[in-house]
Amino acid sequence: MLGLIMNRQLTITSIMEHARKFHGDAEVVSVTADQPLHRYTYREAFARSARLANALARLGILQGERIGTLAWNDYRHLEVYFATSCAGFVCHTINPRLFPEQIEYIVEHAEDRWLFVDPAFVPLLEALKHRLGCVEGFVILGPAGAAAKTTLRNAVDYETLIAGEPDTFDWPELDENSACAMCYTSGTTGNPKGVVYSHRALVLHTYACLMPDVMSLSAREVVMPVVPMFHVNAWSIPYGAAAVGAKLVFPGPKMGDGETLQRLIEGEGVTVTAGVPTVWLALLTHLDRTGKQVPSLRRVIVGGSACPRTIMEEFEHEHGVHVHHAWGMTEMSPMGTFNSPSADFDTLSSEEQWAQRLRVGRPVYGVEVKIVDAAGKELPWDGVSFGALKVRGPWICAEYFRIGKGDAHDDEGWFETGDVATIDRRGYVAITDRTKDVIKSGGEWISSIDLENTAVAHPAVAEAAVIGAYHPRWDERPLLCVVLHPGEQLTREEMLAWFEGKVAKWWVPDDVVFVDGLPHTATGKLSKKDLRERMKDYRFP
């Protein structure tokens, strides 16, 4: 027996149409290279998306073909998001911080027909133009005349492309399982791999993100996604904000600038924002230096890497802002877990509360998780047992574009994330390491992330990374690499003494190396692979 319910397709088009009808007057505010502050409404945004869809149809783009973007968070990029997906094309966001060789590989592998490019990234593509044979033309995301000086072939500026086009479009009836967006992994080992998102997956993911114990967005919120739109759909914030009618504030090329972020938060009344920890360190440094405030801000969502407790405490104690951990992956669209308080949170001691808050949260509805040992046996949720973290769900990658399942997918539909984790009895997940970064000393695992978080809690430490270095007796022992704040001084002995009473004695690193800087990936995460290469000749005293 089947249910007697209408079978309406879950598509990004339905989000756009709902926002246009019911939230058309909500604002979208952007910083762009050509305008210090652009302001318009969702209604105007979607009218311009229709004009772009008409222009793309005129260029002969067919359903399922890829349109690439290398762009900041701003209103033009938002228009491309909706125009491409809703017209039946695939919006392929590309991380411009990747190595040029990786960008070349990604564009060619995806077979992008046109690339939409922020003016800041034009020189990057000019150096690659002769190797991007699949690309028919380039759209410069700027005003009329923006394409005049580029040597990119068949280049046109965005405003000229859509000028004169109708502001309505006959949006096709799409199958919810058809592709609508695409993003490649950062490719720390081997070539980047393409993840293709369906309309259904992203609509379900958007629903999940909007839930009260997740992002809890509403028409009363003002949301500023600092997480890039070129990285996993900006964590679904462009879709979620449109679905509920939240005001959107885009920082454009200034997403890492503390002064701009503070000005936008105060000037636009931002209540919720999301991004990686390095962004919030820049904002807090600016606030501390200038005495400026963020009076409207209530919540900060942190993902990408673990947020140090010091950042969370400074936001809370100095500015009344609550920091939420979240965790996910490109392969997960990306939301996997979100840290909201448990039902018994208020009955816990202060340290128990912090122990919970420093975890990446519980799986959101729709995501199943488990941890397994080296033999594949499922481990208990006791907060102590370490295991490889596996996930499955309706917005998790089933296979990679033109590659297939790969080694990370098993026959039961589980995807191995590459993370090592513990799960406590309430279901809160703690990521302790990447599988390839785990330190195994004398047969026992040591969490490099816990050691790093302890190190950066020292007031003199700006950034820290822990890797396993060869030890003749224990096979591996932790080596701590530290970047100090400007003007600060710290000895090896003082740094190691800081760990006393904070971690197990046998976890304490065997040595400290002070460095001027640490390597990072294109998405801002510490690159342990590059750090291990840099320290390959190191030997413990």
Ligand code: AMP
The other form holds:
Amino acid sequence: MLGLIMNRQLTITSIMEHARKFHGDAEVVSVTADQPLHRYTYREAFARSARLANALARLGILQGERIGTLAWNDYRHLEVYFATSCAGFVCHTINPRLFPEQIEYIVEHAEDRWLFVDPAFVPLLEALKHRLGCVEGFVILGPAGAAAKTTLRNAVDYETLIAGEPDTFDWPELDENSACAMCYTSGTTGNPKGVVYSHRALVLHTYACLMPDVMSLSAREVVMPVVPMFHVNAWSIPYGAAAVGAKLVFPGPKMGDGETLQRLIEGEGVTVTAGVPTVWLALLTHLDRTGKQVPSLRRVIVGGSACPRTIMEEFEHEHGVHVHHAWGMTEMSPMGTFNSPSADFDTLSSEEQWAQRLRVGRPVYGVEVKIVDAAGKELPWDGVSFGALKVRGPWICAEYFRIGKGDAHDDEGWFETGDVATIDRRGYVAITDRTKDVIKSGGEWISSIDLENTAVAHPAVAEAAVIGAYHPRWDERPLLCVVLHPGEQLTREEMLAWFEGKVAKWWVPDDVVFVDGLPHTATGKLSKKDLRERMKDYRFP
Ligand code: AMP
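Could you give the coordinates for the form predicted in complex with the ligand, as opposed to the form predicted on its own above?
Then the entire complex follows, led off by the chain already shown.
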């Protein structure tokens, strides 16, 4: 017997229409390349999205075709998000920090018909313009005249493109399984792979993210996504904020600038923000140096790479801000796990509470997880057994664009994340490594992330990376590479002594190399691949 319930399609359009009708007065505030502080409402945002949709229809864009963006977080990018998806096109956000050859590959692989570009990235594209054959034209995300000087073909500025278009659009009735957005993963090997999100997946993901033990957004929250809109849809914050009518604050090109972030938090009353650990270092350093405060801020969501305990403690002790650790992937839209306290949290000792909080949290309802050993056998949830982490769920990538299922997809519908994890008895997951980064010492696994977190907890250490280096007896042993804070000094022996009692004896790195800087990927994560390449001739003393 079937249920007798209406089968309304779950689409991004339904989020936009709901926000327009019920949260039209909620504000969207942005820093942009051309304006220090732009301010308007959701009502105005969606009227301009309608104008853009009319303009795109006039350009002859067809259902399912891709519109690429290379842009920071601001109101024009928000308008592009909704206009493209709701008109039946695919919003393909591109990470502008990728190497030009990768950007070229991605644009051509996705066959983007038009590219919407922040003025700052125009020179990058001008260098590639003879090669992006699929792109008909470029829209410069700026005021009238912003496209005047570029040599990009068919360039037009955004404001001129949408000027004179009607404020309404006949939004099509879309199938919830049709594509609405797209993002390429900058994998560690091979070419980037395209993940294509459906309307249904992102609507379900939005509901999940809004839950109280997840992002818990509401009409009374002021949300500032510092995670870029090109990094997995800014972790769905633009959709979630619109669905509940939360005020949105966008830092534009000033993402990594502690001073701007503080000013926006204080000036706009930001209550919750989200981003990778490095941006929080920039904010905390600024607060520390200037004595400035973030009085309205209550929660920070940290994901993308492991959040060191020092960041959590500083936010909490100095500023009264609760840090939530979260984990996900481009292939997971991105939310996989989110750390909120368990029911018995208050009965735990302080160290047990920290042990829970440093884990990346429990799977968000909708995501299934398991850990397996090398033979594919499921491992127990005892908090110590390490295994390859597999996931499945209604917002997890079933196959890659024009590639099909990857090696990571198995026959039972599980996706292997490439992460190594433990799961404790309450279901809290800890990411101990990337499969490729885990150190295999005499057949036993050592977590490079645990060692890095221990190292950065030392007050003299600014950043640390641990890789496996060749060892004649153990095959691999951990080698610690350390960047010190300016003016700090530390010897190899002092650094190694710091690990005593903090990790198992046989985990303590065999050597320390002090370096001026560490290589990072385009999303700001440590690039172990490049570090291994740099250290390939290293031999233990
Ligand atoms: P991306 O697809 O670029 O978002 O990268 C996803 C990968 O980032 C995951 O597979 C993890 O390796 C890593 N990652 C994301 N969040 C965390 C976290 N909270 N702790 C450790 N690693 C993380």
